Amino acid sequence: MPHLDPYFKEVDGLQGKFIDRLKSAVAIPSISSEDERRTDVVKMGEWLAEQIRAVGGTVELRQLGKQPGREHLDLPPVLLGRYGNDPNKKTILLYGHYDVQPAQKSDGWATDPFTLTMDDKGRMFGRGSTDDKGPVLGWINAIEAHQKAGVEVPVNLIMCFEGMEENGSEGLDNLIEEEAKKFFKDADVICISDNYWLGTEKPCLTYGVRGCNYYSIEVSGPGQDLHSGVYGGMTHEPMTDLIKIMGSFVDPDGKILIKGIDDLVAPLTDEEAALYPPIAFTMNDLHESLGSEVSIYDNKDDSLKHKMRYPSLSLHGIEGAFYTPGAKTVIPAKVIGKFSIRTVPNMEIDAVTQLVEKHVNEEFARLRSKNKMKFNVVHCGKWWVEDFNHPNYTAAAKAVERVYGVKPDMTREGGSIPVTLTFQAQLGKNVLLLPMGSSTDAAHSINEKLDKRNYIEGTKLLGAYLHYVAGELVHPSK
């Protein structure tokens, strides 16, 4: 595809403008979880809509009504945009979000989180730089660079950019369901750029994410907190019961001890097993990200498999327990333990919940306690996995090779990205996760950044992907 060369050249020539565009976006503190920032989230959505219009796209700011449970707030609008409407071209649906996590300088940031600041290593620091303002603007940059280079965008684009991703994506699932056969009906495939490379040097394509079943256990007994010197040894203590139950879920090596869970997990195929050895990742990378050598496994392949394709159970906390500094001899009257299971194919939500609840009831009965216990399902989201042999993925792989000169790693995320499953279920189309940022970007943390290289080369990648996917959807690779 020699016509990509002038496009790449134009991206290089426009990089100053593209960085300024990101600087303007980062300057808007679009924090969706804070009431007082809701006007800034709306402002960000309106600013982004203007960016789309400025490159010739059309966009509607779809209002979603009041926020459930916080009816004093209007939900931020979802941007439904289009670029191109040629019936002879394939149509790609793009998803991203324009809201960000909370951030304050006092949290430990080295710079003002809402001022994009670049250091001498080309790291651009700022809240939302990598999650997800940089990748969203990458699409707009790609359109502009095509226009300036005189290269036609080879596909039609449909855009779905939301402002509540960092706060539960309220209202989005309903919108996707409503528009599946209307605004989104022409989409041939879906591309999402809202995740990260596994390392720092080699791009990846992500074809799956784990789900998350989140539970709580409430144990109560006494009518109020008690003094251990007065009542210790005379009463069944809720904390003791809870610790015994929670200690029965998982062993120190991460093995889930709930009977029947392992039987739900899809077996590892030879094709999938072959994906792990080439992945650019080392145990040193893992230890660096952990901040310590506390890894369970001593080799890369086993570590990655237990991050990507096997389930895990984690204990998250105990509500109602004494936790402040000092010594307090209290017996809590009621405690609530919280834990979750990261699920994988073929672990269906209800099947997992039935096994967990059965285990909890049996363990509590074994204690012969006079306390009361309640098991609760807090929330559940299903795993998602995609066909990585689909033309959507073979196109993205070719684009990575063209821009970066390497074959991409094929990865699955350990965390959850619920919108992938929603699009797949409602539209019935292949969903690709095509990341721009790297593993060291610290999304959600202090000093979030996006490397200039990833931003500029990533803009080239997004544009190149559009050309390759246009060809692959017509003439898939054999």
The other form holds:
2 protein chains.
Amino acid sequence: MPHLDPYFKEVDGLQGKFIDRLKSAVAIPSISSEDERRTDVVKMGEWLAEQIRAVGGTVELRQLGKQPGREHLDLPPVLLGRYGNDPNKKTILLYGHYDVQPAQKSDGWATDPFTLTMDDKGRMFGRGSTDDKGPVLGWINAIEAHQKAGVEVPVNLIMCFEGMEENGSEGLDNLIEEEAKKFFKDADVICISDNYWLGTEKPCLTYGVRGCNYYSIEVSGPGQDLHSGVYGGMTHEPMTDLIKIMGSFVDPDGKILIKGIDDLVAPLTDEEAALYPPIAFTMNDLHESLGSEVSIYDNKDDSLKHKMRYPSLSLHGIEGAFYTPGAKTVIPAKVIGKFSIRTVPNMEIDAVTQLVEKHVNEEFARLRSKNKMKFNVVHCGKWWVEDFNHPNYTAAAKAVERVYGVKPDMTREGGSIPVTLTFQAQLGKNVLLLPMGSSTDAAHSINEKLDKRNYIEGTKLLGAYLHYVAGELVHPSK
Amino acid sequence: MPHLDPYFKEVDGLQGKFIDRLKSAVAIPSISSEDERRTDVVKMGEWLAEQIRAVGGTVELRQLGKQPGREHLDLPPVLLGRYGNDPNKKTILLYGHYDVQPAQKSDGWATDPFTLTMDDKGRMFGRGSTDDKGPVLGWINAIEAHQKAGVEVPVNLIMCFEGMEENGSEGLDNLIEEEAKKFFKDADVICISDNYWLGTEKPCLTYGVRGCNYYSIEVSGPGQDLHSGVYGGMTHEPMTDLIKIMGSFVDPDGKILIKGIDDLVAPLTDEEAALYPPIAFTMNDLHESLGSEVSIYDNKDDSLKHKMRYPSLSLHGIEGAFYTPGAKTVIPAKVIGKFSIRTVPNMEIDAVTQLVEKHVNEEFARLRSKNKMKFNVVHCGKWWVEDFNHPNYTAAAKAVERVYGVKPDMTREGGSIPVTLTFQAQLGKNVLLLPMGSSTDAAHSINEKLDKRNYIEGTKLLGAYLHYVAGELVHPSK
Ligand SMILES: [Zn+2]
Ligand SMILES: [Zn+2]
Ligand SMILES: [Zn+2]
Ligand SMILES: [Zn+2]
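Next, give the form predicted in complex with a further copy of the same chain, keeping in mind that what was shown is the form predicted on its own.
All chains and molecules follow, beginning with the one already shown.
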């Protein structure tokens, strides 16, 4: 695709302007989880709409009404944008978010979090730089560079940019459902740039995320907390029962002991197995990110498989027991244990819950305790996995090779990204996660950053992807 | 003992004055654990010294210096009092405390906690009424009533009244050790009135308390808390290991699973076994105080034995894990489990600790985890048990029969009262716990009270005990 060269050249030429654009975006503290910042979130949405219009797009700021449960707050608008409307072109739906995590200098930031600050290594520090203002602006940069290079954008673009991603994406699922057959009806595939490479050097395409079934177990007995000196030995203690049940779920090596769970896990195919060895990730990387060498497996492939394609069970804590430093001789009257299972294909939410509930009931019955036990489902989100042989993926892989000169790693995320599921379910179209940032970007932490290389080459990548996907959708290479 | 009758009559006649005395004492908020109340604690000590002097006793306010670790505070004085110095009489050492637990109306008190308020059932509500101002004043009331009745107090009295009991009894152990062969040297026996009847109707004598060995287990691995989505399945999780270890200590029916612990427990003799059936306590009483029917045993005797003479193990909680309401998908990096064992004869502190540490180390080794585990001894206090055939007890039993018309229950406390151990160890003399208040007095809670009956008959009991112990020490009846 020779017409990519002038586009790439134009991106390089415009990089100062693109960085200024990101600087302007970072300067608006669009923290969706803080009431007093809600006007800044709205301001950010309006600023972003203006950017879309400035490159020739159209955009509606769709109002979603009051925030459920916090009716003094209006939800920030979802930006429904369009660029191009050519019935002869394929149409790509882009998703991103313009809100950010909370941040204040006093949290430990080295620089002001809302002033984009580049250091001598090209690291651009600022809240939202990598999550998700950089990637969202990447699309606008790509349109602008096409225009200035005189290269036609080869597809129609539909944009869905929300302002509540860091606060539960309130209202988004309804909107997607409503617009699936309306505003989103022309979408051929979906592309989301809101996650990260596994490391710092090699790009990846992400074709799956694990789900999460979160449970609690409440054990209660005495009418009030008791003194262990006075009552210890006379009474059934809720902590004793709860700890026994919680101890029955998983072995220290991560093996889940709940009968039937393993049978739900999709077998590893040869095709999938072949994806792991090329992935740029080492045990050193893992140990560094763990901050110690407590990894279960001693090799990269097994570690990655257990993060990406096998379930895991974590015990998070206990509510109602003694939790502060010091020594208190209390028998807690009511304790609530919290745990969750990361789910993978083909573990259906309800099937997993049935096995867990059965296990919990059996374990409690074995205890023959007079205490009361209650099993609760706190929340469940399904796993998502995509067909990585789809033209959406082969196109993205070609774009990565063209821009970065390497085949991308094919990864799944351990944690959940709920919007992928909603798009897949409501539109029935292939969803691709095409990250811009790297593993060291510290999204959600202090000193969040985006490397200049990832922003500029990433802008090239997004543009190149549009060209390749236009081609692949017509003449698939696989 | 016919001379008790005029004494009893005088107590009845003086009851208005005695209640006023208690009212004056309760009015001084001598809370030892609150810095800003320290001057009130001192004021209370001075007021009490004045009461002792007013009935003809002598008293030294022994200063103990600064409070360790809180050097801006002076420790309140220990009152070292004396009444009578006749070498032909036996000498009884009395212990009590003039400080109280915190209290404010807003905690839920029905009346002002520092205004003694009697209701129509004769319940006298006020902080310190039963713990321990009522019993301490009982001794002074007894002296006064003897004088007014023209009956000689048949023994010499040594008093040790401290002002830090509710705040760790700072400095008291040292003082007892220093004065064992000096101020306390003449003591033949020791009497402490600072605990409660098992129920509300029948008095008891208390001849033992359980000890407490408090432990913690720290399990750590990752360098920082991890997201379970990203790391679950790849890494050893400290919670998994800790819960497995904590689950290995005790069964839901209270049976301690640590090898060797049971072998340390003194066998039940026929003599001791015979003490339980007469005790006035029912399963209904237990269920009422538990606030539910989660008792392990279905009969009173087994329940009491497991509170009084068998060990118990309680799991108190976990520091470092998720403990608030809601759902957090954290893998805690460092968690500290807290548990304690209530100990009984003949479980020596170090022998128990060795067995527990061995068990913990073996359980952790079985897990084959890469996490680190650290076993810690938080604090240990020994059990105490006394010879209940000693004249000190036979005298008290006769006094109970004389005043209340019933044989007292012979009980042990489940929780610890450390000063009993110190007196026993340093003076080598028999220690008796002779409670004044009843099980419903709510010491340490809101609406603490002392029934008028317990205060007035209790004053009679303390006086009668002095007569009987004077006799029994010379001519033991057993
Ligand atoms: Zn994001
Ligand atoms: Zn985010
Ligand atoms: Zn007390
Ligand atoms: Zn107390």
